[in-house]
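In structure tokens, the next block holds one chain alone, the form predicted alone.
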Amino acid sequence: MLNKNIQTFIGCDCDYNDARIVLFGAPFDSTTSFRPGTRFASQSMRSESFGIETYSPYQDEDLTDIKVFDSGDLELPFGIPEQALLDIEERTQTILDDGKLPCMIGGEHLVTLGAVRAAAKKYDDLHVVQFDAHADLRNDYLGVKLSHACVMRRCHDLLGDGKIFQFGIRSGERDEFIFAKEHTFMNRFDLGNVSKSVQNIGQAPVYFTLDLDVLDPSEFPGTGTPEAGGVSFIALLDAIKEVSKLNIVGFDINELSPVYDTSGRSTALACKILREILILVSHKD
């Protein structure tokens, strides 16, 4: 049984026992390869979420119509990736064991590995769907294997070939793209072929991870590793609607670094995307 956070994301304040979805923050950015700051994302999103409405005109539904519990942020040890991942795995496992859907706000993208570890223990044949600008398939980054640049490679170590579906990828080393040809499904540059992949995945359990730098930096400048040539908000929303048709067993949204966008528009966009995902996945049994 988890206790309610004092400050919640807008509309996410139901009782834990009644919740279908449980939200938590993973404020960790110790392996960030360029500009840090994603550890402030969950706090910023909770505060700024009250600048948007609970109602989604895109879906004609409201966050208040679904049951989401915000359990607050984990207290993660700075500079100790493995311990942070263990803490994330434990929180995710608690939520899954209670028959609920975990929703994590990162943090850098490495935090996804902790949640995937927990989901893989509970669900056989787990698949991962990744929206991202970066392949994240390096075997190591500066000799370190636990890095946000390596998170999908570590997920592959856990899940094996053909279980990772990557979209929007437009950055990485040559070896990463070679690895992807042999071991993952990769759709470069945009979110095309999402519908086809949804059909191919079928009813297999899926962990969905959204790195917000998949968006073009003209729309989303507030991230540590911006990459030109990204997708639009509307294209992202349409693709998420397709992914929500899958058997989602957990999901996260990561790599918002609010300190790099003093206008606040990146945080506002992240809040809006989270609202839409929460409503979409709430309909899945």
Contents of the next structure:
Number of protein chains: 6
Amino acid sequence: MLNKNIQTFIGCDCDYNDARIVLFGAPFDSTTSFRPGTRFASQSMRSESFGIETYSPYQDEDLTDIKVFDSGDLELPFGIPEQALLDIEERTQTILDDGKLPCMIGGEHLVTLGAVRAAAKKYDDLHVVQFDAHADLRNDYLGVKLSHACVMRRCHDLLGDGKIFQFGIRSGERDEFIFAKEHTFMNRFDLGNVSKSVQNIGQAPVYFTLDLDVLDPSEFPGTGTPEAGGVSFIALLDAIKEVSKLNIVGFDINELSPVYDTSGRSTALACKILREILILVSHKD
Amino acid sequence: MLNKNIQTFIGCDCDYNDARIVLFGAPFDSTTSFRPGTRFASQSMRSESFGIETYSPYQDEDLTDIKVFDSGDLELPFGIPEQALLDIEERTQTILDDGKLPCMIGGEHLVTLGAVRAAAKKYDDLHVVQFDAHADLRNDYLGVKLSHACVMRRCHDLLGDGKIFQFGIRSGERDEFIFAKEHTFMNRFDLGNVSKSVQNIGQAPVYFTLDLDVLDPSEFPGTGTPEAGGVSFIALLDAIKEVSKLNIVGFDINELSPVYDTSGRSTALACKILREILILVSHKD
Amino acid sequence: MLNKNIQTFIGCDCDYNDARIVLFGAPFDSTTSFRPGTRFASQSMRSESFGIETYSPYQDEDLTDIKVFDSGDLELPFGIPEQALLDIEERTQTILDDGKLPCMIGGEHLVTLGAVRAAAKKYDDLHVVQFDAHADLRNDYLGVKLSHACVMRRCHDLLGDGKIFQFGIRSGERDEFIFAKEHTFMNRFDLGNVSKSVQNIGQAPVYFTLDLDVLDPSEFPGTGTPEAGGVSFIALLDAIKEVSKLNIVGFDINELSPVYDTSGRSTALACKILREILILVSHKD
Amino acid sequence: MLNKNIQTFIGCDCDYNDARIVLFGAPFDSTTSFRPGTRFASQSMRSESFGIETYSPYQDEDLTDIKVFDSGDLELPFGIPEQALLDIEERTQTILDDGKLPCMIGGEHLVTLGAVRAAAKKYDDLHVVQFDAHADLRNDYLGVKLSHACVMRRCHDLLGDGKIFQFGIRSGERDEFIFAKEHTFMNRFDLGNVSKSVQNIGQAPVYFTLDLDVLDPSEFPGTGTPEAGGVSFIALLDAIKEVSKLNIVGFDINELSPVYDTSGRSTALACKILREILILVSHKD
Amino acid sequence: MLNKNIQTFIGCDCDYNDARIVLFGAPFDSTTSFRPGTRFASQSMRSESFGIETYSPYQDEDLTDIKVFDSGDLELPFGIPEQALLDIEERTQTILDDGKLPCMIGGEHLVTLGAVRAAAKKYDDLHVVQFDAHADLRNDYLGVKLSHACVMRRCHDLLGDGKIFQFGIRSGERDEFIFAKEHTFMNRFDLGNVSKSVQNIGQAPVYFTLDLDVLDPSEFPGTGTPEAGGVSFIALLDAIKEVSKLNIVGFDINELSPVYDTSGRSTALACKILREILILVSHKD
Amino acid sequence: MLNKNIQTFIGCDCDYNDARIVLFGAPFDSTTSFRPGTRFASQSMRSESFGIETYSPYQDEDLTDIKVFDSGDLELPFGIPEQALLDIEERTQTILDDGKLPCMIGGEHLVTLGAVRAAAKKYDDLHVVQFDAHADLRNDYLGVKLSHACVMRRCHDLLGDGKIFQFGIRSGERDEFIFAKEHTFMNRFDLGNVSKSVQNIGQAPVYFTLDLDVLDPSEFPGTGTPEAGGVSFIALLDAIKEVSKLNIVGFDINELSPVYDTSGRSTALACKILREILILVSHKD
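Can you give me the structure for the form predicted together with a further copy of the same chain, which would complement the form predicted alone we have just seen?
Zooming out: every chain and molecule, the one shown earlier first.
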């Protein structure tokens, strides 16, 4: 008898009960203000992941030795951000309640808010580490408060001062940079101070959100708002190694928009980075 | 002294006070369920319109002889459909109140609801003529009621039975076709019965909404949900000539998504059709 | 507990035991002489099928009422056509042995040979109905006998004279057209004589192979060797309705190469045609 | 000893002395007002011609039976139209002086003027048959007289009234259509009156210029200014059969712009049409 | 009453009389020898500029605090370089006469000659600082003297020895490099010696021309002749900071060809660089 | 009398007898497991080479001073790797027998095996220097032994331990890295140890194979399997300068897949690298 066609991110095919990490996709981009398309990221990453290897020469480890379950994509309602965030929060909470690590593939950056809400419910002193080209600290965007451009501001509403660590930021309104000076730890332009921040955060629970546009558009053109002057894959990998030393309770990777990169290398890079993160985070246990 | 850079659809540069028709763009696609991108339609059409001529050999008339004012694009809030519809309704109402014909360039098809709301306020017995590949008669889409897939159902909520005339429909859920049998006049697959419907509608006020995906995807690939088996440009032009005999009080052209057509011919065709409609409608006066 | 991510062609999610039709992909294009890429067809069709509806207004039937099982893709060895054909033959035979109808998504046209070999083993008097722009009757191509350009010649080696019915052929070497005059029933340029051939074939078992490049490239640009002067979607649909009256024992749809069509409409059309065939063929029972 | 890499249009490899027809490319597009790119047409057609067959099932003839020499591309100076036209005129004259038929692959339509000048020198009563979407009858374009948009007007300057037969015209300024009524035979929208015109022209020497944008953009998207409402490949082929009955002394095929068609079917169609013309014209001898 | 649709580069909307800097586009690419398309740069930059912010974190300044007027695009005659240059010269002269700084968006690099001619009329000791991958020092290109490949040679004809400073040059004919040794200050491969040259130039009036292909094609693929081995955005920004210390009397940014970059990041980078230059240059006052 | 259209890589037009280096293309990609397309590399490089200069400012030498003959492309049978390798071996042997240096343009990396077989026949102690992102050391790939993913393993079968020097490797299965430790000299991630290896190899005959995906995908996106974290053009050029000091008896450049890079810069870079290699290698004589 023939089998059903099960599709996972490469090497992420263990059973749910055995899994330490649970993947899910959050294909939502309704508030994207410039060029939409991140809704296709999770599906594209699963398909294209078979073009990379499961083995990481950077860590001399193999993804097949890690226990990851891929639960597929949420079916999110386009045009109703609040409902989409509730669905994401619920999925994240289920995974956390089962004692597993949630790993979300966005979607626009707004999806992070749903996961952070779930994590903040469970962990009192939640910190957020954000790698991003954009500050995402606006209070509203054309009157919209639940916008990708406001997602870190909404996280701040929830978590308060001193909990958000921002790296690689090189774009935003003047007011966002002013806000950051008072309320977050913002490191502009590169990932230089990550290891120092890691020491400061210590053993606090951390949600890690990786907006892939922190990368230079030359290496990662497949995103809605490419910002020149970003970091390299190697620099990103090194910084993630630092972050993985923290007490990560959840993480996401977002803002891949495959349609803008006809070479496919943005999706390939996103897959490679996800492989590295999954291996790194599993080391913690 | 140098002039400011005023950008209009080709030939649409008369003063507001003199204008019979007022153009505006509604760049909104937040509820698009499959492939977004219609937000770029109005800007793209203005730019590319300079690749066509103002003269129509089909009618032996020139767009420069018609009085049209292009008021640019609305700045709509992505992710809040209800607010976007209010902004569209307000703009439409302003134009109607000034005794002019509103011509909206979408955007996803949902934008039509804003304009129909304004027209329905002014005209008691408003009818809607819809050219479209899709029925757009769902009650909700993944729980969303203000969705492009529900726009004609929402118009029906407003206008009631017997007021909506649908042509070219070749896709939808079974329930939409069942609904149509009871509540609208639906003509499937082609534009065959347009002239008969024109007679039936008579002198009632009509809002005309043209979803460009009624065209065959071979002629119009630049749309989010291409549906094989559509009508030709020539057939569409003939049908629009019929519709223009009606008492048109407002109209729109929507669902152009330029990014999916690298040849640019979809935008060129949309421009050409808009030129023809503008000339046709102006004949009525 | 969360579910695994099962991916099927839209609406094809019944259990294997209940299924009347079994889908599988044959992602192989190693012998493609001009522009490769059909290997991506089956995966692309599954993803994009969620952009069409399960309901067919052409037949007033819904794919969800049909029992189809999607068994995913074969993993075929690139560069060894003979082995790939064995794998295809084996999968086809399994499905036939279980009393179900095999439906294969190519791949280049060579994959048909594997399925025809399996069908010919089971059915003595097997006929083949081919819709195609190209004759595919070369004895060899640059010395290669197992080439997409030779697939119908290889079928003729197996089945003999008078068993192959070719429609829509508009390209080939002179020798192929000479061969056809003696050994096959070839109908050039269009699908005009399909209903007559259906009568002649009568109740003989038939394998139906649909090379999608029989369509005009304007409607179906996503193929390796586009040939101007093809048939329309509507004409194809009508002809398939005729073919479905035959005693179909297996069928395939091939030569979609998604990468050459940035509009996505070729994949959308392939999905729509597959929906129609699945419904039509299931009516036979 | 190894051979040099000679590149020709498929099947066009006879010696110059034996040739009845001589091909050359005129890769020039400096006056293109909207979207340039036709400079790549001749090179692209040679490369892609190996994707079609030399055998024509439409005529049951093979290009390998015809004697055609491909002399490669002229190296034309971008930015100096007058010099480019002189180079084209010289090449055409050489071919005519050697008693052979010149066949030029454009480039933008302006290149036709160079060839017509050479033909008009040799043939007193030269007529021009033009298939085109655009009238190309402007007296100047933004002050430029040697522009693609003026090429037929310049031919009229040279040949006078009643010598230019235009077909398929569906775009132009009002003044061009007025000019045509007095000075040319213009047939709008389609190729309906070709056979009648062929009778009228009789045995006069004819230069045939085929602007490929006469085709509908659905079948031929690869052109700078796509105009909806064009003719089909089959209609074009039939009309060319009529034209080939005339006393053709030179011909060209122009306005293919490969970059705008990622499917490659525009180049494939141009190759196929050229194959048909070469066979048709050679029948005359 | 509704407003006209005024389109400017983001934040460049002050009145002409108040403006310190005046933008204009020079959409011309008729002499481009390889791949045309720069004619679309200025229009594309205006549209896409709304994807960047007006605030520069690199300088902690906001474009909205600078007084810039965007006068739109010149309408240049394709195919007549001399006339196009006259139009550019006239526009530049108008701006200079009004005591404002001209900022031109090309177009191919030839457009710089028109602006330099105007600046050289007003300023006796005009120097030119050029950032470019190509020397542009040919005496002619296929016999054409007014070619993009000759633009610096033509500037040298006008300004004489020792006035042209070239940086980042990594492509050219051997003769161009020989010419440079005697007549210009050429710095090959990178922007290393900019600060030293700035000291040498002192207070002389300087026209700054930025050919964006000086950037590495990985960061800036959207150009007609990409040359590997270029500089990074950060290195370019640093060098521009140095140049801005000079007595700039006019400047341009050229050779963006948006169509070759489907990711849009080339246009985004061009916008970002222009934002930085505008802020930097305005600091001088 | 007009000349035939001879097409060569720029500047490679000397006579065969005078040539020191002989170019040929090997357009084969039948075993490509992920995304095919390298078959178009050689043709694309010839066409696009006219966008670069023959002069190298890096070496102050001109390609026109080097004696290179371009013998065009082999016509290889798609789908029969063993036959394709025999054809490549034969062509390489012919060139070697004539005392010239073979330079092959792939195709997928498997083509290297054909050339290495010919070189190993002539030179007893043949070494191979490989620049590559991938180890290519699998024993088989889905059961296929003649696969691009196995090409260095097959070379090892032929040459034995200690003869293969690998640089830039950053992807492979765990087993490949284990194999390399015992049987080859593998340098991971970059080209750091090239000069040291050059010393170790000394005067042994060397076949140099350059898989262009060793470059970072930001600089070279046009390849089937882009791997983030690669080397820059400048680093590659420096390393090739080192390699050119060896006793090179043959070399190739492979895995360019032009279709995945719409900017054309990958082909341009491949042309530039080939220019540099040809000049460097010719210095040895």
